[in-house]
Amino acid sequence: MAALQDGPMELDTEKEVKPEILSDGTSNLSGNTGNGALSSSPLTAAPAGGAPKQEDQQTLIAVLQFLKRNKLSESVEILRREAGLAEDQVDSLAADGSGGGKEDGGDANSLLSRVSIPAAAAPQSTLTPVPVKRSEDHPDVRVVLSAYNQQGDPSLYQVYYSDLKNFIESVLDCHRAELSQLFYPLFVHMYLELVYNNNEAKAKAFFEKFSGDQECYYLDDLRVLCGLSKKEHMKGNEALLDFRTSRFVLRISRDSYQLLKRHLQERHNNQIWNIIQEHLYIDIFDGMPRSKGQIDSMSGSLGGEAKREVNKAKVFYGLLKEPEIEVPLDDEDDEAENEEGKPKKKKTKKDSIGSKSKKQDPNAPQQNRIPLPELKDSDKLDKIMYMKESTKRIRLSPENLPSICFYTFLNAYQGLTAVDFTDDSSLLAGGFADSTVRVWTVTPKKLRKVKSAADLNLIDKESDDVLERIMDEKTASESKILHGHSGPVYGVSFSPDRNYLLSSSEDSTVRLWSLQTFTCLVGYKGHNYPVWDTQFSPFGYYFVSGGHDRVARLWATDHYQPLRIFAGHLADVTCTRFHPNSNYVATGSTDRTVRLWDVLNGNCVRIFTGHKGPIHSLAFSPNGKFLASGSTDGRVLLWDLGHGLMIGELKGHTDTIYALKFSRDGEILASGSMDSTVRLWDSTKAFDDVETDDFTAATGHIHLPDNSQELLLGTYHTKSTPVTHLHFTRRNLLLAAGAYNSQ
């Protein structure tokens, strides 16, 4: 559990402790306890003129023996003088473990409080067990909160924090920005320690004095924290347990870290140092400190930044090889039947996409990396239709923007909460707060149910139009209502073949509906709380769901239980998206992070931080290389999946972004927001303008150009309709949907 990561070096508890000689000639012993962190219980200074406590004597003996064994006589002499010991007392202390002398509370006590001897090197008699007061907390909570017991003098907390604050504000600008990252996690942990140890008045004073110094994007967290004013409030609080069990990650340059360490040693600020060791993870890098802008662009999540090694895993973001399907030419291009009346020979052409992808993309996963469903005949026909449509697709560009067709839900008193279109744009589904799902046809073709079993027996199954005959014309209508959920419906998703519809609800279930019979086929139960979102895989069969229980689940339509559980978010999983190659799932959360998960093994392969509010929309680029995310902070962030870096920031919206969609060719990114606007962005320029070299990928030093206005191609206002969903048709017409808000 080493609290600091310093390059490739790892602390080894079995190795001999080496002294680090500081510039002033004294020795700083970087002691290593069994858990790899410095001593978490600071030793209390003995009163001036009094004898050291028994624990202090034992530690002093061990230190002096160590220094003498390594022939560091100068350090022995300095420590002896500062501890107020005569020369003959050093040997007697080592011999019988007793000794006195003056102690002025100077550097010796500071040194001792930061030293702890490895278990392998220390004699058994020197290990004094510290009795831990038993708590009446719930077992899980007790373990998590136990570190808050007896962590120092509560009256000095304001002094400790103020001293660090004054120091950070006095250092050079290049270091100030990096060290300022310490303010928020230290403030939270010191406040919680005061509350846990029943120092309510001091906790309140501490909060009032320093809460205003925190970054604006932590305001929501501070409101929650303010409500934790008594020890009883901390028991079972999920937000608190998340913060305590996950170390807050800070990325700091080596120079800035050395400044901080030296200051804490000189000021004997053991309280701050202990919190850093126990509750923070400092990711140290070599090189120039990051600027305030670079730090702000990556800050804001509940758990700090992502560790650099997390985003170094290999991601196969390339697309799978398209199946080669022969596409018949249009009838007008075919030759007429010959004079013998033989059937005409149709010329065939191969899909251009399929022919291009004969070579395996080096960034694509193996075709069989995860089992995918085989193409049915109906799927092949749909592919052929898709290829024909793509030949008529409008090529979009900054000079050739798409037309936008907006579907407005009027009088939606049921409360529209989710929308989805089928890939061929023929059907529209809406989820409502009254627990219903409604399906509309947006073409002249009406929705019909399959006939009853008795009527189906009367049909000639060999007829050419059997698919039409099985449909009951009496049930034809422009919309259908699906009943089954017992709570608001928060997510809907059509299957690629348009035969099924998924819906997720507050009732903690995901339901699979048949669009042939308009009935519920399966109710998937696995989440324990509301399910905020669900989405089908691009290949069908698999689907993903995310909810209030802070996990996303991968399912298959023919399994009652989830195939994978993606756990790691610190708060609700609010949105989910499949990668175009179906090998990865992206999730957005109210912990203000985006995570990318490997479907094959369930591992988290990317963590993206930078949003300042809960994330409500995600979209992959058609080539699978990039990801866009939208949040309550009104910003769209662009991510390079291969390098694991943020490469763009699109600012302009003034409210939560609930919809993101790339055009079919990836040239345009559309965003829809609660500010009742649709905005179009030049995604090609945004991706081309950023150069991600190896150094940038290694250090995380991102220089984001502030070019939102250059990338904004158009803003389209509705009268008073927040945008809930966006969809590009196969010909690149943009469809938008939302419920009219009369207020």
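Residue numbers count along the first chain shown, from 1. The term rigid core refers to the maximal set of C-alpha atoms that superpose within 1.5 Å between the two forms. Since this is a predicted model, take the numbers as computed values, not measurements. Compared with the form predicted together with its partner chain:
- Once you line up the core between the two forms, the Cα of residue 665 stays within less than 2 Å of where it was.
- In this overlay on the rigid core, residue 434 has a C-alpha that sits less than 2 Å away from its partner position between the two forms.
- Once the rigid core is overlaid between the two forms, residue 424 does not reach a Cα shift of 2 Å, moving by less than that.
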Contents of the next structure:
Amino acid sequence: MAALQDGPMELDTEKEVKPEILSDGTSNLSGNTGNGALSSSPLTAAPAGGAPKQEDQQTLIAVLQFLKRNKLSESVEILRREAGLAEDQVDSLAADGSGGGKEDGGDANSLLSRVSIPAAAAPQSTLTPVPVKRSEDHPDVRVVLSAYNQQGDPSLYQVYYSDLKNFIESVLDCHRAELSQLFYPLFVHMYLELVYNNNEAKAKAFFEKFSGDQECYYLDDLRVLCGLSKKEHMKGNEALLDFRTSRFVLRISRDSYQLLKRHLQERHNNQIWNIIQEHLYIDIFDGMPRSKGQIDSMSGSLGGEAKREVNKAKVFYGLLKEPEIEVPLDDEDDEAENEEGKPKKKKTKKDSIGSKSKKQDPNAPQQNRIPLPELKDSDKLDKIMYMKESTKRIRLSPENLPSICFYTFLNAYQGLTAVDFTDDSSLLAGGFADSTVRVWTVTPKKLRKVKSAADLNLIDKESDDVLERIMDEKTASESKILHGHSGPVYGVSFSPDRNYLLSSSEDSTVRLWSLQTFTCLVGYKGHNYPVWDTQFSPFGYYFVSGGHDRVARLWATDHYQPLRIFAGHLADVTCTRFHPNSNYVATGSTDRTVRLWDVLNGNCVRIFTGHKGPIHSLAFSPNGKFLASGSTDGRVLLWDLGHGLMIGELKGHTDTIYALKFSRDGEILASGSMDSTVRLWDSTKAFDDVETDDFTAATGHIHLPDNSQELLLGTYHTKSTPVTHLHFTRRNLLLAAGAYNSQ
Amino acid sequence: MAEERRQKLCSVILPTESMKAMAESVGVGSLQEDSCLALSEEVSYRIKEIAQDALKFMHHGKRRKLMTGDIDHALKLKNVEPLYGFQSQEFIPFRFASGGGRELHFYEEKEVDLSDIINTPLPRVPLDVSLKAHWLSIDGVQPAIPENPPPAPKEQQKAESTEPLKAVKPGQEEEGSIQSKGQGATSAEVKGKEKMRMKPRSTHELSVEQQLYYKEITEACVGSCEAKRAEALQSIATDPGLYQMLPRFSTFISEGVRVNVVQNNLALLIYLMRMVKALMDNPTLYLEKYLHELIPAVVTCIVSKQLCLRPDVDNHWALRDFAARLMAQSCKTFSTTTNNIQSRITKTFTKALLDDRTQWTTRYGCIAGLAELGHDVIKTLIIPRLSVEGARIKAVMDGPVVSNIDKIGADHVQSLLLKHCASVVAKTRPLPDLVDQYKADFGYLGTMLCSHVIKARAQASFQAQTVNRTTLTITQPRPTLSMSQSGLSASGGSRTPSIIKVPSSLTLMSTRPGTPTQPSPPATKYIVMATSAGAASTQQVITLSSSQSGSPVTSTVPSTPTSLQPLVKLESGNTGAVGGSRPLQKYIVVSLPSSSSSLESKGSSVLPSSTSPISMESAVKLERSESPAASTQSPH
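Having seen the form predicted alone, can you show the form predicted together with its partner chain?
Shown next: the complete complex, the earlier chain at its head.
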């Protein structure tokens, strides 16, 4: 459904996208990786999920309406055909939709408004003025805002609110915590209603009186809110539009809900009841009311908690088996061993490893669920290297902590914005605020680029070492600079085969660089706003990017349009990570949620709430079962993907966590922060300690043990270097990187 | 909760006057009040919006400070042309002015002459980004290298030493547990510790690298090569990772002083005091815990009756001055109401000063020690004594020649008194400096004091109080000392080898033919054993055993000391092999840390990995540690 919603967006963006594939780079791109590409049209993939339900139909109609209004008749036609709707059906449904129940209308409109926002400011990179039609006369926004019709005497709002407050404070303790959740959304909606109806002074008084009661983790939002005092301000403010259009989700036990309902009916407090009905989604569950601690651990996001049913979808979190290596392994292995002149002693050992991975993990997705690129010979060689290295891997445990090698960027003048290591830890890339990307080699082997075309003509193409000969030794150096972006580079990611490098930048492009020629191959345009993060799939070929336009996009290197658009976040997508099996993508956002998306159909399969600040780092555990996320509030949260549960909270950092990484075996979680420390956590213990019985799994109400201090294995201070990136080598040596901050 | 904090949330808007001013600046003359208000609200809202967007860029730029570039990018998001020309790396180029009850921030735009810009040489190109690797942790232990922050911050050291009973604060507790964790404590122990709220037991095990470092440093500090010593002292004064070694250094110094005072080995005493100075200069160390060892050593060097073999020739006065300054410095740094260092020291000095039988050397030390404590101390304790001391000096100077040594002592005391008192008197005494008046007040010293005071006044008026005697500058003590050494060694004349002279093995070799042959001194071995396997504190057993002859070290014959050159060695096990053959005094510091060997093996297990800076470092250290030992040992 998500992909479906974004149909029009993509159509919009398509117009601006210009293929930037350079002539010398095409051969690299369209190698054998292209064989198993996903279908490049999101529209064909998405509806295949099943017959659209009623709600989906409403959405469809909304999209169709939008398209029609923007005179995109062709698209309308295509979409209608795809969805299998007759023309008259559309019209009648449309009439239904707009004239029908208020909720439905709200839904459709909300969708429209969200879709139209990115479209409205689309062509900023070309510096042409925004189409006047849209920004001036914004029909969608007006429709959305009209939900805030005057519903009562504005002077009584304070009375209503304090009445409810008194009631909630007087109820039994067990219900109080749950009902207190109502304060914040009610407060915001009542304030906005006052503002919308031009009761500025009353709104201000209302804000001043009750803003102090709100939970401290909403402070950032309150700050935004307090600046907003005019109806006109509401137009352009996306965050608030979202608050309005997406219903704030609360989880309340049935008992507490009944209590509230009875009270409001007794008092005839229609005002509040209306808001609850219209703008809040109350997820009622049977059972014990939750405690304050339980609620606090899950709340904090921009849109309230996740509904329980959104986390019910099955997630295939298991790892893919690696059948490709089986057969060639022996051959390659023989070769490799013969080269080294070693006896074939190791072979049996390798076989056992191979056989272990042959077994299909019951939780793993089907091997071809997502078409993956075929392995090239060099990939197989690399896999063998990987296996060899992993036999030498140090077993980490709380008694046996990893060594940390810190790479400090000197003279970076606060300009280092992103770092990545290759998987084999041989290369290091840094993105800088001055728009450059720099690649360093951290091994004695220098960086060489392919000779120029003229020089290439001179070499003997028949010789055996032609691959050596094409490299230019003269310009070999320890670092190379890649110029091309026109804004700070916020994300860099190496491809698994070390041939490519991705970088995402403020200039709203993602660029693909060749590490053979050290030139730019493609500029992927699609995000219309800064792209905060990008990452290659663990199998290469695909990559994901996320940016200020609040969507994450899935790309394939040989397509200049995104294959999937993951829309749903209410604010910037700040970080994106691929699941180790490449079937899922996790995104962290400024709306303080983490979402997990299915690459196959673009669906959002998990929404994790609980962070109290924008999320800036994500890490999957190597077995694919768990996810760790770190945010500006200095806390790391651990999530169980299979059950969709929060299973741990690691407190200790005092500033934004920019780097998270599990050790190769998953025993240790390393976190790096702006507070210039690297901390090591006992992740095995953190995962074991949680008892996930059926009840907690069903309700999602877990009680987190406060054991951060026990789980913390080590704190390592740098002198004055915020930690930007962490990476475990294949032998479990921890590499950290950051720029020295001289202040 | 936190009402005050929340108050700030209330929307603040720009004053309407600003709108008017801005309107005027673009040529809109009269703006109505309503429009101003509407404008200011709108502008305030937009500015807030942009600031909030700019924050995003700051976060993604991985910075704590909002920069002008962030604002530009935020404007770009809104499709607004960025503000050009406000590229500031560090500071916001606004000036502040206030007057008439109004506060104003303005951007100072100076007129710049283009030719000036053209003619000024180009600024240096900023250094390019470079990458540097170091070990943040090795097997979970953070190595104490300059790239890492000091293992225990000075504040923590201070807190530990001044308030040992206070429950450890959360942050420190973490530190402590991590630190002890690094030394192999199991997680269960840490847990228990946290539960019991016990002060983390501090263990003093040194890694192999630290042992090597210790050996290297101590050898260089008391060795013969002045360049090496300077390097070693520099290292002590600046290296951030010495916290662990502090107890060893402290014991080394105190034992060194004890032995060398008895032997009147002035040179070594000077070296040891310079070590104290270096330790004090180290910004990452807090010496409070080790004062009980260091202060007696320092005070010994101030007031000891005899510090050198020939008090008439050697300049032990410089050492006393230097040590007195150290004492004053430590008083200033560490004196608290609980330990009362300053008052106790003052009492000690005063008591000795008041005693009639005190020798001139001790007297000098007491006065120097007191004088360094500041003007107030001079004023209250020394100046009233001036007449008495004057009489005593007079008795020596004018009386029958008792001994040359006394005369020299009296002379030094006199100049010291004049030096210190003159400036104080110049400050406190009303102006007319009449010789008679001074004579009446201060007795024998009055005349000279008067001329000194006049000089001091002239100087003070000439250069407005640039010299502050109470503060210790680094430049002062060192040159004094090295000068005294070189000067004395020159003045020693035929009687070289003087003890003051840097007892370098080479000079010894060259001068030895001149000296009468004498039986080699008893080879005394000092075995400083440090067994530290999990002990609560270091147990340092000093055994004095004379292995070759029975004569104890304390009864050293005055003629022998030339060859008494302590070699400080740190040996791991093979002490017997090296020590036996040499007719030398030896300090052998044997440390047998049980876990260090395991640490070593662990460390080596790291080495095979792809990048291994540590291996290189230790290798270098090893290499370096070979050379000095060889050079000092070879002549013998």
